[in-house]
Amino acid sequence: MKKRHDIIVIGGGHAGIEAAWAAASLGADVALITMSWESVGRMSCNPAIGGLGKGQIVREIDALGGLMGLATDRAGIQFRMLNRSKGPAVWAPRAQADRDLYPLAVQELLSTARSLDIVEGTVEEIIATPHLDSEKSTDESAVSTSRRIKGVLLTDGRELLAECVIVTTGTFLAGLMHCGLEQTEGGRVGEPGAKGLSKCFESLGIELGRLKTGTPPRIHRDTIDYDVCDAQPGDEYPTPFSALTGAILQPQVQCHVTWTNNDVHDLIRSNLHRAPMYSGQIQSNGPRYCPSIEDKVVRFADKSKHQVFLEPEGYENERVYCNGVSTSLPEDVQTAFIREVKGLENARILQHGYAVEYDYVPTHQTKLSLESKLVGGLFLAGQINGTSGYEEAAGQGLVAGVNAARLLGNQKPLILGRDEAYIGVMIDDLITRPPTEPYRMFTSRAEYRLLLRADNADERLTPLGRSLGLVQDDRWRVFENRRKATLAVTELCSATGIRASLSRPETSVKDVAEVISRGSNRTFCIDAIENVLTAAKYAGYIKRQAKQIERFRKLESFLIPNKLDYHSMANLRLEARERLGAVSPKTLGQASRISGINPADITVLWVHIASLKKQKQSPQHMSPEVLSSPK
């Protein structure tokens, strides 16, 4: 059977999801290919969305019309807004999600997707030709593409047909888990990985590359002796994650903190031999911001304690995941150890933690746009690029679904700039700062994360989905409610005469309230002062900010001509010149934030084409941005 689809999905998990609702949003025929509908949004890990960083991620793909922030308010059972005693700058919501809920609402979600079809099978190749037909893309750098994608083919022997194919394979892409001396290929517990597809890749001359990841036991809430745990409930008044959602009703449970102690210490110490990561069994790198139980004790074995997050898996779920404690230690020691921690000397565990290696495509082959330079039409999302978390995931899927929307009609592809989005910012990062382990977001990655908040991503980021095709009419009609209710309490601040108090610390906004309360006899949505009030208290660095932009801004208007030859410039470094030809930037502000390329480079880039455009035109008829150095 040969069915034909505009775009085909490869994968159901969270950067499959948006890449899918994205595609179908604009109108695109869309293929999901996963290996059972029941799966799809299933959560590997943590059952938990957001954080530092990560919240500023989901707000903006909710501000672009994505579900991620949908999908955690429906099934959310515990809302907390991080570092509320900092700034709101680095405010990052966080909720710990029911593991069962959750699928169910993206599902309810997609279900109601226009020209989605889900397809249960596994994908066996991807098909592509070596034809390429140029005019399909407005990407200069599409002329280095030597193959175009045709469709994909199905272990079972169905073959789908379209002209762009997104991959969003997670760790499934010949996945191998590990648990002591055992190893089980498959992607997670209990589902196989994709072996086919790595040998695909190779044969369509994508060069692959290894990572690891983790996870932790999780254990019975029932032997859990919680009175000697710190209670770590959530927010009395909990903040949601999309603008659609009006409040969150839903009741809150608690989470508990507890520590490990020298004696959890030893004892994973003393077999260490029977960890994968030291006997040499596992030669990938895995993610130094987020070690495992075993390098925090070799790392820093002057710690006499971790934290060990105890955080529940549902409302009706007997699983707790000990988060904190990733491992892939044999069973036996995993149970020892846990029953070392105070409040877990009776724990039961119900899964054991393990390490999963998988395959993934080194972004020095993908453009900004995440289509593939070596296969027109093909997409790459999520781990596949070296990333870890369901939001890098799900931002990066929102961003590929939409760009291949947009191939299919012979638009621009869209780049989100680092000054407009975390999403922006992580793209940036993959493609001229290829990870060789996995990529989370920070906010200290953000250069601008003044203007970068969680409270301010409609703002920056709705009026560019609705200009996409993105923002339907009820986000929209939200946006601009909010955006009137703003503007009235920044004009009622003024005439009330309590504008220029905005600015100083101790002004709050229960203060504003009272003030432009009385001035009108109105009550006024909480959300609209704290945005006013944010904005004052910001206002002189967000100034400052924004002069750093133009200057950010120039530099990355100065486009490098497509093709430019690297290796004959001589006055270039050698490594210089062999990593700018493997990224092929397409301006200087993006050459500038190539891992080993320093300013002196730039300034030999920057002569040269100078030099380059001098040749076709006279100096009268040059711009400003040829005639004058981009500082």
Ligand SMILES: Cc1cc2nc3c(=O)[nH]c(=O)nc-3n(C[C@H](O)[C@H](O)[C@H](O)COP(=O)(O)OP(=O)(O)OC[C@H]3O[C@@H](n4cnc5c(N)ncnc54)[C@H](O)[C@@H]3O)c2cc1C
Given for the second form:
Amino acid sequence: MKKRHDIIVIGGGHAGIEAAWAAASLGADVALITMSWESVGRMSCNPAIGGLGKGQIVREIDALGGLMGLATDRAGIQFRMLNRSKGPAVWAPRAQADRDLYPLAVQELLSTARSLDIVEGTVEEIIATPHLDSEKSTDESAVSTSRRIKGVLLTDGRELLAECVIVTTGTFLAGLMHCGLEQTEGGRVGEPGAKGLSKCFESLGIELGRLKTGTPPRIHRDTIDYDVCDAQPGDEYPTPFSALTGAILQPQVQCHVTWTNNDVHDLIRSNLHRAPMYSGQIQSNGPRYCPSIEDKVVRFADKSKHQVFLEPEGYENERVYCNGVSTSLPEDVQTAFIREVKGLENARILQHGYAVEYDYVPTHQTKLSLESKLVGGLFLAGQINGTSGYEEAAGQGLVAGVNAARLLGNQKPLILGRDEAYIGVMIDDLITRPPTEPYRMFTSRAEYRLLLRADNADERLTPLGRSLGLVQDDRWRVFENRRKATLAVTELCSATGIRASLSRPETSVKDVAEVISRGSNRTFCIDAIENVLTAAKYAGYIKRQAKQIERFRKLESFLIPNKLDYHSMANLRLEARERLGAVSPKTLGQASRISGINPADITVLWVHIASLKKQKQSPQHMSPEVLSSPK
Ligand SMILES: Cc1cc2nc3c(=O)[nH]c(=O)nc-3n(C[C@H](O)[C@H](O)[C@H](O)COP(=O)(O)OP(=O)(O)OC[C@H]3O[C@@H](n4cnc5c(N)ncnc54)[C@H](O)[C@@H]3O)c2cc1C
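What's the form predicted in complex with this ligand like, now that we've got the form predicted on its own?
Now the full complex is given, and it begins with the chain already shown.
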């Protein structure tokens, strides 16, 4: 085993995988430390990838050369394009994956990475040295970095050294699982937690918070009465996640839907005192938008039923995931309420639901590059940053991997804009408005969602990925071919006169295909026609959004000087001084998104900075405010 690497990634979950892959793709010598090789790529919760807002992230990861889309295409057992009845701007790809095949697909892909060592072990400690020289950091605010990363210490005493360490430990930091009144230490069912690291973060001066998430029971597939449930088939023509996948050829399975009822709700209500969330046993916040069934029964008391999606966990796997009834009620209550659900009267539970509480690192301590503000060279990605979900974790992992590699080369960090990618929206949200409950992506979080579509992720990001060095020749060829095909369709639409009809809602891919094939005696791929049609249908909205983006970019390009002393800005409200001081925004745009900051605060800030700049150029033009602000 080599003792020194460029970059160490702690954790082989969805963030760790993308971080290691991205950094290795950029030529860094990477060690991925995982508790076990076979757990790399394991799915803690539902083996499903994508969905609203999340499917777009997977496409973005793919466009930047990441792994998640490829692995899902190999291991998917049911593919659906959600929201197909609505406009393409909100279509979102989703796939149910095979729980056993997905990690294998990830491991196979990872084993092709250049310069990636897999080290089995548990990290106990992050080693950092006190450090005053701040020149090597991802941005100018490095002056706040008082320490620098040196390496890690494993529980068995091994020490590994590196220039950068990326922590992606998910729900494992001081993980505590709850099922009724029973509590077990661990990161997820059957796996130990990581205790040492929490203490180590505190000793480095990094503040920790605590969050919780939960999972539903899994039942045996042969104990479900499918005849009384609604079948939910996959798409007839499954759409792959990755631009590199030609077609999905594996057979697709069916999912089913059933409903809870008043008997289920009564049973849950009468046992709330045994639910850790209600007995006071769990104090930390859970995901508001992904509530447990006990939460739903309390918060939506007027509802007489809730959906339960019955989702198979694999071709061979006997377990069916009961999506919608996440719970940490005691086992006997779970068994009783599940059997009150239509179609599940004889259900046999193979794994009971549980909740897990874990430590996370609140993101006011992290930069937009995902590097810690407190320890230079230490990056954080995934659930440890307060997010929930595989896709959110993977998107951050990719960015952290890229930025760790760029730090080694003294290059500026990759910071994706809110107008470029959902990944950019997510990271900006995390850093600018640090979450206090698990953060998950929704389309509504993105103000430019008409531009951030799943179908144009490659147009938005593959050229960037290529320039960063993430996109290899094979992916670039596919991208260029797609671009050429789209251009050819656009030209033919003009030549055949159908262009004017493209923006009409009733014009379909089939209509366009017929006209342009007649006009050229050629056939065209549906994908290229769909591209042209979507662009035409949204042209008006996109033009309007482009104007908003122009305004947004102006604010984004207005840089805020480092070490601005907000507390001494007398014209700024006290609350604004505190909030700005806590986040240290890099631009006026970022400052405007901090919660509690209003347009008047931004004007004060703008005037102040403009005066500072003017003062730098000619000292005689100092405004009274600048004169009253100590430097
Ligand atoms: C019970 C439960 C319920 C969930 N419910 C949902 C849900 O409803 N919806 C949703 O979107 N997401 C849910 N998730 C979250 C989803 O699983 C995570 O968001 C996602 O897996 C996070 O990815 P990650 O890479 O950050 O961490 P993980 O996938 O948790 O991976 C962490 C990795 O780090 C390794 N590791 C940890 N500590 C160490 C150490 N000290 N040394 C070496 N290796 C270490 C672990 O072995 C693991 O491989 C749930 C997770 C759990 C556990």
